[in-house]
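Next up: a single chain in structure tokens, the form predicted on its own.
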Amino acid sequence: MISGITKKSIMDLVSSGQRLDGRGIDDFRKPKITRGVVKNASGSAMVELGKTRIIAGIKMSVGTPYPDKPNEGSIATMAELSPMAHPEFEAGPPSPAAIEVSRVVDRVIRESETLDFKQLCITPGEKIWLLNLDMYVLDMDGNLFDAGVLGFMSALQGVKFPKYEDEKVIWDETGDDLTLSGTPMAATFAKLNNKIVVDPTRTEEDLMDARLTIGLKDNDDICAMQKGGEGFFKPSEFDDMLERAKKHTNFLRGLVK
């Protein structure tokens, strides 16, 4: 529960075009990217924002195609808020919140192309690789979003094939690499006091009218948006958040490459 008083310093500062954590309105948190977290994943990251943390695993399973898709394998997205990363959180059944993260995500790296699918078919019809992305919450300060695609651009980074020989997989050899043909990456804004800032808190989250994110390809195509909140955007608010999406996004394509 926020109080008055922090909910009134909170909303002075953004006013005046400062935060309570002594950014700007414009400034993203510097993220820290820790590679090979996950001794038996295909390729795993955590990834540090601020206080948020969480982790990000790739597992490669065989599985089987989709009729109308017989020579394209798929990926699985999945985010576990638990208790431990924040008292809000509860056990059980993904919540509203974790299938949210878990959507945004699959879709900034799904719909971004980044993946050619095609090279994920074992045998045309019958296998397939399937490409489950875990995100784990370690500790929750905000912006899950904006955390989850970097780590799993992070962990996908260097994935290689493991060795699949007489119809059963060889984890212990390995083969051709997973090529990426790009790296998306989104930025997320918080609207607070008709104020708008990136790479929102959980405090400011929790104060915001309204949410964007923006997921965008390596050229600046939009590939992906998420909104959030009961508030809105003016046309002019989303062209200012959007040429703000592409430099912060470009800085974050640049902590992967």
Given for the second form:
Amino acid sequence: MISGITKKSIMDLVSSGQRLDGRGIDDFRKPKITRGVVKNASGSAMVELGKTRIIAGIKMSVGTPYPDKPNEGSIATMAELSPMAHPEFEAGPPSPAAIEVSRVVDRVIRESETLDFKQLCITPGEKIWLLNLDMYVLDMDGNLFDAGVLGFMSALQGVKFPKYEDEKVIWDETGDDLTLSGTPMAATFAKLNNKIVVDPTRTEEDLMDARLTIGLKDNDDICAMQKGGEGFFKPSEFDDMLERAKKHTNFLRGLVK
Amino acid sequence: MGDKPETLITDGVRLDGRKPKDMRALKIVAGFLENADGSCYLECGSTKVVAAVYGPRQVHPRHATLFDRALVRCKYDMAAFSTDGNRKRPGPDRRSREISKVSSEALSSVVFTEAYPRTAIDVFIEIIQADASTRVNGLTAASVALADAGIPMRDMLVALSFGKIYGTQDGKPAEVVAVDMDKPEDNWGLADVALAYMPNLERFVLCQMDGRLTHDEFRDGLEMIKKPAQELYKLQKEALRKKYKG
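Alternative state: the form predicted in complex with the partner chain, after the form predicted on its own:
Shown next: the complete complex, the earlier chain at its head.
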């Protein structure tokens, strides 16, 4: 719930190109990335984006391949919107919002084809590596989509395969590096009072009419998109956001490379 | 699923004979069910969808009530027998929960929700036979069902997919943007975009994309769907007229 006075001040500010936290409508919060925060994970990163804080962790497990892709492993992405992160988050099975975050983050990474799933094959048709991408939201102040992609792309760098011998994983001995062919990034926009702001805070997300997440590859090709919220976008607004997304994803990519 | 075809489009002709701008054969019937306040049956090629609307009615659970507007809840579901190959485990999965969420949001923006505070408008979409583009066909049907239920709306909602498919043009490899993805195109195509659109107000209320598209290809797709969107809109109106004119 947001008080009427906060709502009014946000709407008034945004109509003159300003925001409650002092940013302009096209300013992305400068993320802070801390890698290797969980030594028991194959890869991990904590991302602080303003007051949003998430930990992205990667654990590998051995699975069986899909019958139609016998020599490919896979990724499985989950987002845990912990009740510690926000008073409106509740314990229990994943909410539609949590499912949406995890599926959109998954789509940006998967569809960019930065991960060649063939490198995750152990024995064709029998055993593959499954990369479990889990993000835990510790503090929620908006834009979990971009924070999630940033966290996982940071955590994926430097992941090494554990040894696998006689049907057993030897976690202490690592072998080859996981290969990434690119660094996809996402930029999320929110429409408030007919202005489009990048990297919305939680309050802005509560008040927004509509939201668009755009996933871009290194060459600026689009790899994923997701519209949310009960409002709408006009065709010209898509053009505006696509253009602005290039700059923001480039900025984020630069922090990880 | 079969093997990956060598080409999905050859000299502008798709595997099923369509051109890039062609929809599959469409059939829309308004008022398909007896009990629902509004309903619709829709066929797009071999994708078959039933949509039903109940409401405005009391909200259950009560705490979900919105005091300034109606709560629009959409439930998208695929029948256990709807898919090719294996039986689908019935009930909601992560995919259908996500689709239900974005579809609820899309339908909320087209309904004058402020006219019915403290009520629920429940929309049920059942995919009877799945041959790709099911979420958009579900939304097109849901829009007819809402109109059939007499719920005031800003515009109709037409939803359709476009994507990028590979093939050859004059013997050279080519990548082509095309509307209304069918199953092979959905499985093997290079990109897939689901859109829901208000045809008179030109507002987009659903946009989901995966695959690989340049910015220009995305813009081309937005342009390309305009004509088939009008065609869908016309069929929606005809279906509603048919029911109410007798």
